[in-house]
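Form predicted on its own, single chain, as structure tokens, below.
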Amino acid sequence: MSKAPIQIEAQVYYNYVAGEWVRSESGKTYHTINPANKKQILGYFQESTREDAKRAIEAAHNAFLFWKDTPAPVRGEILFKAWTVMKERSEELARTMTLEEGKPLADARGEVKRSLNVLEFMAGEGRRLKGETVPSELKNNFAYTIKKPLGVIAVITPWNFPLAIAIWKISPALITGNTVVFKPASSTPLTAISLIKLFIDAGLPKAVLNMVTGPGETVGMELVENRLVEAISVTGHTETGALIYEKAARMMKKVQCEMGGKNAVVILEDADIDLAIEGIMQGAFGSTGQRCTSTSRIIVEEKVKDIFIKRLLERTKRLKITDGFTEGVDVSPLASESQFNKVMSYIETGQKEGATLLFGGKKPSGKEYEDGYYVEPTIFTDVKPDMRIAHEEIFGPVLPILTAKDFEEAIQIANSVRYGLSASIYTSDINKAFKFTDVIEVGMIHINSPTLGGEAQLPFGGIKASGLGIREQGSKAIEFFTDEIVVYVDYTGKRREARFI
């Protein structure tokens, strides 16, 4: 069995800005509870005004030209100090987010090792931050180009995955001279607030990153509409993306927005059917299907069709419903209330819908389900992709399986939806894979994996309503996070025609 989960003592937290740690001006505050068992209060933290929010921002307006002036190679060397903090807290900070998010302990762990993936791969890149030289059309003339940070970035984060998105948003930030005034999700500041001191204990200065607590709309908005700000990153709905794009677009910032998935698994004919499922388990449940990569949609082939949901079926029952530090968990708690309540409407639509319901779509009975937000795998089968579930993101543990007659159809009923995040192809021929590569409408492709991860050297996001601005991760995040100045060096020494442009 897992070690006992870790006791939170129900403390008021604050605010970090200007590098102290603050109250709100509202006074107020608000707490959070672990999603396994809702009577137990995990802490208070500051419910924040604009005001608070402004404070902050004025704070890394101010701390920006000092870092900005920092020699990347010396950021990269704080941002791998902060690396080996996080390594030797990996345990700690993994049972914080299976405590206040519910996430099994060994998708923390994951989390955790991929946060330490993305932090070690930037801060390389503060050795790596180059421009090009570029040959010039004029005799005796020199042409080259250099990054330069844009200044304060609001770094707005979701719930589903507190470390790993803060770490792949901060982390280039900073690597590129930029100072950060970071909004966690509402429901797990503590892993933020965890997140907040490592960095501290890695020596970086004052202000250079400060992080407000509180809602979207009072401190959310003010990060956005604040023209101190230059940039914004948020991972969230698609709505919210959307808006926050409209409002930035106005004030010309930059925004990077990554969004919703309902990311198909796409089985042929001559799939490997047990390889298929075992993805699809991690894909579908893992997490309790709660990221935005999730296998959200199954399209299988007429031909085997009966054989896969029979083989589907008996896997899904023997998957383990409990809470996240129990060892051997395959389920856990969903991550709210709010959570579970939007699940369980799903559920209720796509019945009403006509959808037939295989498995799963209750509340599990017993006494240790009483205080949590459980909801047992539930597969719907005769799903059509007009229906609700089918074509709307669910965020829970909720799989419809939809019927193609070939290979096309499966492709024309993938792409019918407004997202294009991940999809992922189970099929032993390879022109089929590559033909999948060329047709399907996401930003990530899966073949003969789950549509899940990613590596931190690689970019991530997707197209259509998943994705709006330049890619995460990778050196792609570098693009984001700054400007490409273009410098002409003339050492003729004498007077030159015009140029036209």
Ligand code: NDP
Given for the second form:
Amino acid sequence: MSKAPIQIEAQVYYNYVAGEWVRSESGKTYHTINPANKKQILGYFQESTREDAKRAIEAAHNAFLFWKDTPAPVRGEILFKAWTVMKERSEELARTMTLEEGKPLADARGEVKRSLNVLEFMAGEGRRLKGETVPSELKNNFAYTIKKPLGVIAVITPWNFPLAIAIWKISPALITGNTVVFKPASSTPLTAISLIKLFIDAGLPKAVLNMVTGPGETVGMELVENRLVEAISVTGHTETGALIYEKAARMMKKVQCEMGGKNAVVILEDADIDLAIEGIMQGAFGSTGQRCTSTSRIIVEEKVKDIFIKRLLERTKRLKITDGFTEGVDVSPLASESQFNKVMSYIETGQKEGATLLFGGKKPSGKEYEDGYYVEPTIFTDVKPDMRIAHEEIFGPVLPILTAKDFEEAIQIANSVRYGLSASIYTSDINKAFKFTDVIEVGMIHINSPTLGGEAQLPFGGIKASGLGIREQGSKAIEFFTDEIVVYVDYTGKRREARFI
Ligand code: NDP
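Show the form predicted in complex with the named molecule, please, because up to now only the form predicted on its own has appeared in this conversation.
So here's everything in the complex, that chain up top.
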């Protein structure tokens, strides 16, 4: 039996600007729904305008000098306090995400854990914001570098990790002394509001972090185009990233874009097939295939194709489709109607292109599924690299299977897409595993494990059409949110010989 153990009263929520909860000047709101039950309205949120975004940017701009001058270890203490508050509210945050985005509760709990790890790491960076001391060419001269914050940062996030992605952008921006205007995805504002509340309760000074809900095309675009915004960190579709990059480049702003993926799992003839299948269940169907690192194509060596497909099918048939709160859920609903329509249209495209629909492909039947955006886990075989389902991002529980005659052809197929986020290989041949790391064109490589995951202390992101700019997370994030300034100190007290550069 499916049940939603979190009941919320749909109320009106506001923007958070200069330390106050405020209405949009539009006077309009929009509502969001529970994707497992579209009859349940979750809340009414401000349908903000460019004018609202401008006010938030001005507030962040006014707070910048004060926050920049707050010692980094003191900023770190506030982030540690935010960590404590988040830890206390872990379960509430996880339930809010399952309600709003539809993901299984276990995945939502995992997302909170990941956010805690990032917050902990970034809080500690407050005591490690170091530059370099480097020997000077000249006698009695001292050269060193210092890291300075950039100013107002625009943080624009997607709906699929409504907490973790916001945290992994906001926390490095704040620890380095920047102020932030945060625009969450329009379909997950409730989680964003919970995030703002935890920073308020951690004692973050007013106006250092501001939040405005509303459409990307207006609120988001104002954040990109406003002259007071120095840098933009965005995660979303490749088309969104490319548009923002183009606009920002004309204004010479710093940009970090994390974008789409088409993440391959390569299965060689010597692979542990059962291990690979368990990894694929998590990678392709976990979180309903809506992770940026989800497994979205399989490339299997010809010799083991039949046995692999047989066992994959048996295992997929056992997956439990239900809402994210129900015990034992494997596949929960897609996050929205637009996601549902997009995934169904790709399933139709795959069939029209001549791929064989081996399993799934429909909305499951039954009363339990009527009001939710459910799609069966879906497997396509006989897929060719030039089919759209083989190289476009579907972002749902749809798994195309391609075949390669050998390792070299598998790599050639894997690298033939425009994306380069993550990839994995299953093999017991250590030489091929290492060779894979040399030739595969992605930002994150996994050996004998799913395409998923990342750790707070390591960089996260892709290459090719999956990532632009300096990577997120780990120490790399600090590089994006700071300028590194060189200081030369001459303590000779004498006129120096001429230098020409
Ligand atoms: P979108 O590109 O639709 O939206 C992302 C964010 O950008 C939202 O806040 C959106 O606002 C905003 N936005 C949209 N258009 C503009 C615009 N013209 N100017 C400024 N902001 C804009 O992506 P989704 O939210 O649908 O997220 C899914 C995508 O994110 C997938 O492609 C996925 O692969 C990718 N992703 C990548 C990750 C990575 O690390 N590489 C991690 C997670 C997801 P609004 O919601 O109001 O439209």
